[in-house]
Amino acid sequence: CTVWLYRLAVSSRCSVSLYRLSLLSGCSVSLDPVDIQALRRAAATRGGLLNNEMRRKVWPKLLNINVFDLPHRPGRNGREKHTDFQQVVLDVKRSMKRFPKGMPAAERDALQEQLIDIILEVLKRNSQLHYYQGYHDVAVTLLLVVGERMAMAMLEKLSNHHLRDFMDTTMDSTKHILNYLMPILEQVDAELHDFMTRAEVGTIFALSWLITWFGHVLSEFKHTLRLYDFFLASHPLMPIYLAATIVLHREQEVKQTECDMAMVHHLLAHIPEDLPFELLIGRAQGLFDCFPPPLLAKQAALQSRNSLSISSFQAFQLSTLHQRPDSVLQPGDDGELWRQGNRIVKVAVWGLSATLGAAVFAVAQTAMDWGPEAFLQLF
């Protein structure tokens, strides 16, 4: 695939309105089986999944999670005995910037405790997984959107698939994924690739981008959510393609920097706040289509190491294709609570609004965005 074809792929756009209409009307989610391909396209195309209410419906389907069979809330007895307890607590306590500005301290503290519980429970249920610093950045993004129990189910599924290479005992598999970055750059901009090679900058500047799905480095939560829409609907290597796209987008800045490892690393490690993410997402998809992982693996001799995330992806994708819509599943009591959750919240908010006025309504809506399950516990 030539650079010309890549640029052609970048310029092309699917029809966004069709996917948005199908989502908003519930058609893709309600079909039997669920139209998972339409959901993936909607999550990946311009605008993504629009809002958190839509994400609560679609994210579980993208990961083949039965909303009526969620894990129970984890208990806290004995959690201090877990090997990673101290490190998880330290990382979570340092994650205050990941919570919305202005959130009441008591609410943030409660969510941080839930975050610790979720992480330790997933690790306890999956002894083959090993905690890494940055894992909590993924977990907190899920928690703030879908609530505690769904976040735990999603985190467990991601940990065994998309994030699996980061959860080995060593960083060898993570370095293997990072090694795809330079071959992508070489395919599109050989001059930029050669400049970075001469600077000996390596790829460590993109480590936190990769292992946190950019959650740790973006200041605007809306950008993080947009990227999560994209990554949840894509191949596990898509974050490294987006990383390459960001470097290519900044190629003039890079080339104008002194060809020195420290200088180039400093430039690339700090992501500008005004990046055009919709444009970059389209370009990353174009890169992936033109230079798929098998092609890069052959050219860069990367096939010597087996990636669990990559090798299991095809089976994972196939498993999502035959999901039943929520309306035909057989919910138990817990499932009924999840299904009725949004309706309960809406009724409660309407009641508050009618009784106490618009100010309380605004506060309640904001609380719902911060933590849907925490808000549900008020009623």
Contents of the next structure:
Amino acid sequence: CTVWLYRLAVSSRCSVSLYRLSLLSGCSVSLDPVDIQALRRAAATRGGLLNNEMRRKVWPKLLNINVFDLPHRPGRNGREKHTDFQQVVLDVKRSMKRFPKGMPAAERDALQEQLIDIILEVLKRNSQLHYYQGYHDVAVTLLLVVGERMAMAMLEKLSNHHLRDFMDTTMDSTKHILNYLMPILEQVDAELHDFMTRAEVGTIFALSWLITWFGHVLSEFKHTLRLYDFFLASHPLMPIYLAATIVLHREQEVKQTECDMAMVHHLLAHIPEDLPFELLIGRAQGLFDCFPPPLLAKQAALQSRNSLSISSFQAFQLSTLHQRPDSVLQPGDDGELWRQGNRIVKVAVWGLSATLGAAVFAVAQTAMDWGPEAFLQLF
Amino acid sequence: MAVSGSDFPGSLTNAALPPPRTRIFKIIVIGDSGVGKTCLTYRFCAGRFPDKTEATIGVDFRERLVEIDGEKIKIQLWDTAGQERFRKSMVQHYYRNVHAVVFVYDLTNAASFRSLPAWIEECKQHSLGTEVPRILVGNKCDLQDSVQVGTDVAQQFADSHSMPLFETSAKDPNSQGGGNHRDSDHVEAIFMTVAHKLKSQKPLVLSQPPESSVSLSMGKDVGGDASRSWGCGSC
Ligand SMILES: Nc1nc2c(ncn2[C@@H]2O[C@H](COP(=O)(O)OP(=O)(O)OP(=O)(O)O)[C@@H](O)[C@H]2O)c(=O)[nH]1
Ligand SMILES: [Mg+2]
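Follow the form predicted on its own with the form predicted together with the partner chain, if you could.
Next comes the full complex, and the chain you just saw is listed first.
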């Protein structure tokens, strides 16, 4: 069924708007059982999932994670024996910027230790996966939102799907994914495409965007979170489409730059702080719909190469559709942390019938019960 | 000495003035992850040790305009990712048109020194011949208590590859090096040495519209002492 999302101000006092999952009659509105399509739509359309409470509920669902059967907290014994231990530590220690500014050092230290733990644990459990610099930027984003055990579960799932291509022994598959970028540009703005081709800029400027889902390059955490909502709900190639919209958005600047590899690379590699992300997300989705990956691959005569992320996506997506409701999964009422906050997603629902074009309110619980503070925390 | 530089050369491109040709020296900086490539390039271009660095993913550029013997020259440093997987398939695009190579190891980390032959091999594979000036930099000499790579061993290695060796610290470039008889080299001096070396070579073709506002000059001659160690006479 079609899902629509609409924007409602939480209150006149706060500028934060709340999006409501607005479902046509017959669709489920709560998380139990999961209406995964609706959640996916919510995560991808204007505003995304709004706050971390919501994310804690919805992100695991988007990845089909059983919240009642999380991996155990990793032990620290012998972690330094892992081949990637040194590299992981080096990268995590240098990732200070990813933590909220006001966070006490002791707390940050503890989180950094957890970060090292979960990364190494996922790698240990999946010998087919190889660490890359930037993986820690994904892990830290998850950790800060959903906590250690859930972050580990999500990281493991992502690593075997969306991020899988980046984790081969070599980066050849990653290069293949990057090769989708120029063909998208060519479809939309041949002039820009030609300019960049003449400059021989390559696509490495977008490498960190792709493999960290922009976590490495955005300084505002809220933007990173917003993009993660989008990517968790989307095809693994979506970061490339977003990369394309960013380049297209800066088309004027690019064309005014000297047609030189270094100049164009440098301009593009540094993402401006004030990008209109909501707009760009909408455009990326539009580009994806107009020029889906198979079409691009054909038109650009991209060398065929098996991408595990792409080839496993359909099955992955199907699996998310068949999640069992939490009430079935839950072994007992033993105060599982992840059930707390269930009501958040039931917050407020504004149903609108597309066919009638008229709004039908089905407000389960208004946002006012929560007060704007809860939503403001993040912004 | 006036040290200024830009981490963001974007402004350089906007100059609408006619181009009295500014030559660009492109220098690629390579070596294992964590040896301090980002810190060294940052120190040279921005004049100070960065508060924090992050892992370099792919390639970063930094550049600085300097004046050598009355000529304005743009030194462009290509700061590359150290992790092996990036070096293998990602960075090669940036080896093209490089004028000089700076190999960096961490003198408190023997493994980073042992990796040098692999990095040298990497250069060969990207058809950077011996005519391209190369130097070896041992970084972090401020950490004198943790030195793992002695100056003698490093010097021997450098000699065998006809490269000059510099021991330095991106953090505290004036501190004394691990070796007892030689001063540690200033980061500034190291890159300027390479620039002098390049300037003395045959003219390079690349040009660039000048930036009007920035004017830099070296306050002292830094070319002399260190550059004598270039072994191969042809370059
Ligand atoms: N004490 C000391 N520490 C240094 C020096 N140079 C760099 N460091 C530290 O070494 C670590 C790595 O430095 P980076 O410049 O990020 O290393 P890199 O070679 O760019 O690493 P990758 O980007 O991963 O390839 C950082 O924590 C720096 O603070 C130095 O001269 N002295
Ligand atoms: Mg670096």
